[in-house]
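Taking the form predicted on its own, here's one chain by itself in structure tokens.
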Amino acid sequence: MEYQTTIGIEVHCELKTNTKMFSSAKNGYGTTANSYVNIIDLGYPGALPIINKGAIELALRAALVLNCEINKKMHFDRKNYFYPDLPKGYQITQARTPIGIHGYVEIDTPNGKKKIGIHDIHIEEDTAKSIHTAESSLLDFNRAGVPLIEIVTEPDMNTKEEAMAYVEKLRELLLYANISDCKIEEGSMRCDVNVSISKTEKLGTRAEIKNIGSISNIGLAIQKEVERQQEIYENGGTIQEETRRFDEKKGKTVLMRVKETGNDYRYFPEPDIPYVVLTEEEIESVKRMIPILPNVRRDFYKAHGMSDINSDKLIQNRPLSDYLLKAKENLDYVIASNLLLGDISAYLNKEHKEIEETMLTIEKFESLVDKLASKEITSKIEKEILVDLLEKPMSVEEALKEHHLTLVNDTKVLEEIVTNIIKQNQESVQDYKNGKDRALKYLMGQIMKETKGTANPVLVNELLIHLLNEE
């Protein structure tokens, strides 16, 4: 019988608020260290907390986002231990009360949609930033009290993907629901793994693994934490109960710690802070400022004809899925997708610019798309004028006037240049009449480097294979 790997994840996300989530000081990276602080972060004596009703308002939001049942009535307690970074000595959390339980993920794996149980979010303050050097250790308190949800999965997953797709999915609807940045790479995402194995339904004995970086290395920790306790079992030993962490440059887990007895942090309800009551209206509130979700979104791209790999690209682009959403329904979603990752995206990224930064409204995007969906132009036409439309304040008709780039229509002018390219072309022509597509496409391309792009291709295909069946 083969190892049943299990996996249950942590992930502490920091809130997007403009301040602490007890004290007014100002919530804010990378700037010089210990300024924004106040006596409330340092744990001064008598400095007393002050609830950020917005970092509620937000784990909130996550809770309804993740499909949590809601505690209207929480109150905070006081997680009580002692280490250089926690200046009162304990960390205010929400250990009986959680603002969320019994809520999903839901995931794609090869097997179809699977929903990762949540266990609970809850809201706590974030501790000081730790900096150790060779001389000495020193702390950053701008990180002290910064306003955190923590999200805690029932141990339902079995493989590193599924908790690299649980993750991904997670960040992302954090994201679209604007309540974290989600940048791990500067720790306001940070999630700890707990993986065991097992050859029986009794779980094994898990290994913690604590504050990995990056999506890509939470599966490649998965992956040495297993080959590492199925070499243990293998070679006669027992796991430990243990806190790890994956170090990048070995390409392994390493030990920090073994958890000899469970942790006393000696919870009790934090004096200084009254209960916080939820009402249905307030609820009700926040649900409506829920922006539209991925899946959403997905399910309208897909239901308009758009393909998973351009969905999945607008999705992880949130400002080109946001300007997207204003179109009208009836836009041609296939040819709006493809300018909006191509031609449009190309120059965003050569200018450094968002999409909102440019002239191009929703109402010129609309017309731009019509006339390539109708035919009146061409995708050559439509790069000989897409500068101007995200740089001017003109429209696409004045573009098309300005550059003197209008379509052909007239039937006598396109079958005389047609007729001509045939008589330039015989040997094409007698491939097409032996069967051969690419003849047509190879004439029709002639045609239009004749007329620059400015013949209705429409037309053209029409008089072009009326003329070769005459011949």
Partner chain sequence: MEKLSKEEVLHVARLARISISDENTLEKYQYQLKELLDNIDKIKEVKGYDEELMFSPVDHQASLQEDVPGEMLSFQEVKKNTPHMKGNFVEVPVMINE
Second form
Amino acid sequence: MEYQTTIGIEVHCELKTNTKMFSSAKNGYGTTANSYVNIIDLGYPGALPIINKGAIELALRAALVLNCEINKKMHFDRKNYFYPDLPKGYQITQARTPIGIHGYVEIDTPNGKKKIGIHDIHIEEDTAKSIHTAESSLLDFNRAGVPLIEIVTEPDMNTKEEAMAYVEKLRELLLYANISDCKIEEGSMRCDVNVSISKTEKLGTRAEIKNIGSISNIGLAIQKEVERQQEIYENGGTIQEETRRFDEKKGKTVLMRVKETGNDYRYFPEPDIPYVVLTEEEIESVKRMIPILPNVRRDFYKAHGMSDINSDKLIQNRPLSDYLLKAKENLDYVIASNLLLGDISAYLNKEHKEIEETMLTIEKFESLVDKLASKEITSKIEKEILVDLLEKPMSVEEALKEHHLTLVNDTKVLEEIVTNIIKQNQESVQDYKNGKDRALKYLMGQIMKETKGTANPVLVNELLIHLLNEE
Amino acid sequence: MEKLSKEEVLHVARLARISISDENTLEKYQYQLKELLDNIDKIKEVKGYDEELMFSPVDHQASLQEDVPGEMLSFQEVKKNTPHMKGNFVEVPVMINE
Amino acid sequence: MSNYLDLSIQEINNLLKKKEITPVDLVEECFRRIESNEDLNAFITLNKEQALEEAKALADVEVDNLLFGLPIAVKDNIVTKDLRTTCASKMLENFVPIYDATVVEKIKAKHMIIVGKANMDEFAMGSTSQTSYFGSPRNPWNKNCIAGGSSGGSAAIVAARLTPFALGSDTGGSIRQPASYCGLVGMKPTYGRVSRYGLVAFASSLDQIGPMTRNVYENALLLNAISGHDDKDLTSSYNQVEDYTRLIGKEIKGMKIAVPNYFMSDIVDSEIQDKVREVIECLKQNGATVDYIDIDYVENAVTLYQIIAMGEASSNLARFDGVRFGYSAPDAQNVEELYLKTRETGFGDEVKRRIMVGSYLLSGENAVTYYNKALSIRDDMRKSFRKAFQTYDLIIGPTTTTVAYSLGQDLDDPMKSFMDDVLVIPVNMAGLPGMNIPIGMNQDHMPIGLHIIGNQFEEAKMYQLASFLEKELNLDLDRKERS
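Same protein, different form: I have the form predicted on its own, so give me the form predicted together with its partner chain.
Starting with the chain above, the whole complex follows.
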């Protein structure tokens, strides 16, 4: 019998708030060490915690996005341990009444969709950042007290692919709901993975791999850890419960410490914070604030004929996807997505701009897409006027006029041109009559060349076929 | 309680990060802690009439504060009571675990 | 030499208003008294220079309230900006706070003048103030006796009339018990009535700051000044602040008073029981009814208190680690050594003992066996008190089982400091207001106190009864020794 792998994941995410969880000091990075602190963050004698409403709302939003049941009456607990990055000697967390329980995240697997159970999601505070040198350790308390949510899954994953898909999906959800930056490399999202293997129904002893630095390394770390455990079992050994880390250079997990026996964190209810009560109305109002999530967008894109590639690209490009949310329902989403991901993205990248910073209002964008869809303009014309549309407050019509690109819709004028082209290209006319489709395209090209692309292609096409059949 | 071993005393001293440097002190704590815990053990005999736990000392619920930055400490204030600083960092001797 | 500080608060206020005296006169007189009573060891830190400067600055400020310009002592576990705050510990021997506690802001707003920081038990842990790193304060009624604790310095200061006002803190009787030993009025308000912001935490769910004064009216006045909701303390109450003097002087006819049987059992000295009985008779004669009742679990209160207070203390005092403030052991080779040495040297024996027991009680399975059980019974006890207050206006009894005893007695008995507070601890467990008023002397002329317990936020009613007895008993409680 094969070994069955069982994986559970704990993810810590910093919440995107202005201030800290239990103090009004700023929540921010990249500033001078120990400048975003007050007496609460430093654990000064006599200081007491306050509660940040914004953090509670974001945590609640996360719990809702992860389909959790909400604990409407919750309190906080103290987790006691000594470490220099922990100013008070305890961390305020939620051990008994996490804000959310019994949720799930749906992932795609080769065998279809799979629900990964969320055991709980709870609120806590971050520790200080420490820098270790040979002589001493240096502490920066700017990060101390930054709001965190910890999301703990059930041991529902069985392959590294599922684990990676879960983290990827979780990240996408938290990003989309504006809950966290989710930057794994910068530490605003941290993943601890529990891995065990077993040949029986009973789960094996698990090892915890702490703080893995990227999603691809999560896969690698699981693979290496499974191999390590298999080797131990095959050699008749036993696994002990331990904490490991993934060493990227060595390409394997290495031991950090064997788990201390029993619970020494001395949890007890935080007496400085009364119950936090969430009303039904508050929960509803947070629910209303949740932006449209990726799976909803994906389904919409698919229903409107967009390719999977474009759909994925848009989901990854949040500003463009949000921009497109504002567009009318009966738009040609294929053309729209091509335009956004093609010419418009190219411009934005070159100019280091966001779509919302340009003059291309959604109404102008819709009009441009409509004209392309009805073939009223060609993509060549679109390219000529796009920069003006992005940079100037002019409408599509005004831009076309400005560039003398108003389409020739006059049938008499067009008939004359088409007749001339037919006369000059009798060979192609012959080819067309012999059933060669390429001839039609060639003739169209000649007409467009003659009119510098200003001829209404729909009209020209109709006229050309009509006149050719009359020949 | 039956007995409080020296190992148990050393364990709680370790949890509390209080070093006990000599045998006399250890024996004194062993005696005194047992004395206290003997009284505390009486709680095992007490019967409660409902199971509700008093998690909060007050009846009202916590009011939440708007997510708006408030005052922060200046570097001078941070420095004022900190035993050791290196530049803007708080300095401690080498951390050994991890 | 003038003795303005012996006058009533109204008289002093009139003199200030008429500009016959200035706050400087009061502060100078206060320091003369302090300096001639140094043997009481009641202060840890004096604030003379700053206090005089503040008094001078008040010269041109309008006298806008009764507390204006009056000197006050603040217990040394309440942080004061730029004024050393030690908690009577070596751990904070050189700690100069960078912020004011909310109560300190409030008394400053009334233009009261902080003359110094009062001695106490280290981190408020003790019942005699003998665990202070700075030596024991003494009882002005007999200098060989304890002043009580943990607010022993505050009690000695007011009893000796060094200042008319002091702030204390009460976790398990630390205002009321020393007030009883020293013969003054001490109020522990309802939990949440006064902001704890800036009070160095001992046991967060029990700690409360309160006024210690020479009489009832002045006590209510000071409570008026320090009460109120504070956004910086989530446990502070939204209950509206009333004028706590409003019922003072009102008759007590028809008042329903209860005495828990346990409070008059043989754990209490007979001399004290007798005095309390005299009071009960007096109340009955004046139209109050007095019944003996039972409150569930009061006899277990010390055990509950030990579990909850020590458990919380072990966590609250974890921040004293030598990293960000306070004493930091020199020459530590690594962080672990820094912790162990800092805490071994920085804390005294009583504190270390309580932190260790607290850590034990929360460790592993003990959290369920001891801590959760205590939280459950605490809830039951609170309910039992609430039930009693459905029938009765107030509960009374003796504040202490004995009068103040000799310094140095039973220092090594770890249980003694808890048993001294056996009658006052239940009030903290239930979050209720409790106060001490002097009701007489024992045969050695040491003060005896009455304990008045009210329903939550009913301090005004307590002051009503207290002021009635104060007037009725008309005791001479002035212990000043004038130079």
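Numbering follows the first chain given and starts at 1. Take the two forms, find the largest set of C-alpha atoms that superpose within 1.5 Å, and that set is the rigid core. Bear in mind the structure is a predicted one, so any value in this text is a computation, not a measurement.
Undergrad: Aligning on the core only, does the CA of residue 416 end up 2 angstroms or more away between the two forms?
TA: Yes, because once the rigid core is superposed, the C-alpha of residue 416 moves 2 Å or more between the two forms.
Undergrad: Using a rigid core superposition, assess whether residue 57 undergoes a CA shift of 2 Å or more between the two forms.
TA: After core superposition, the displacement of the residue 57 C-alpha between the two forms stays below 2 Å, so no.
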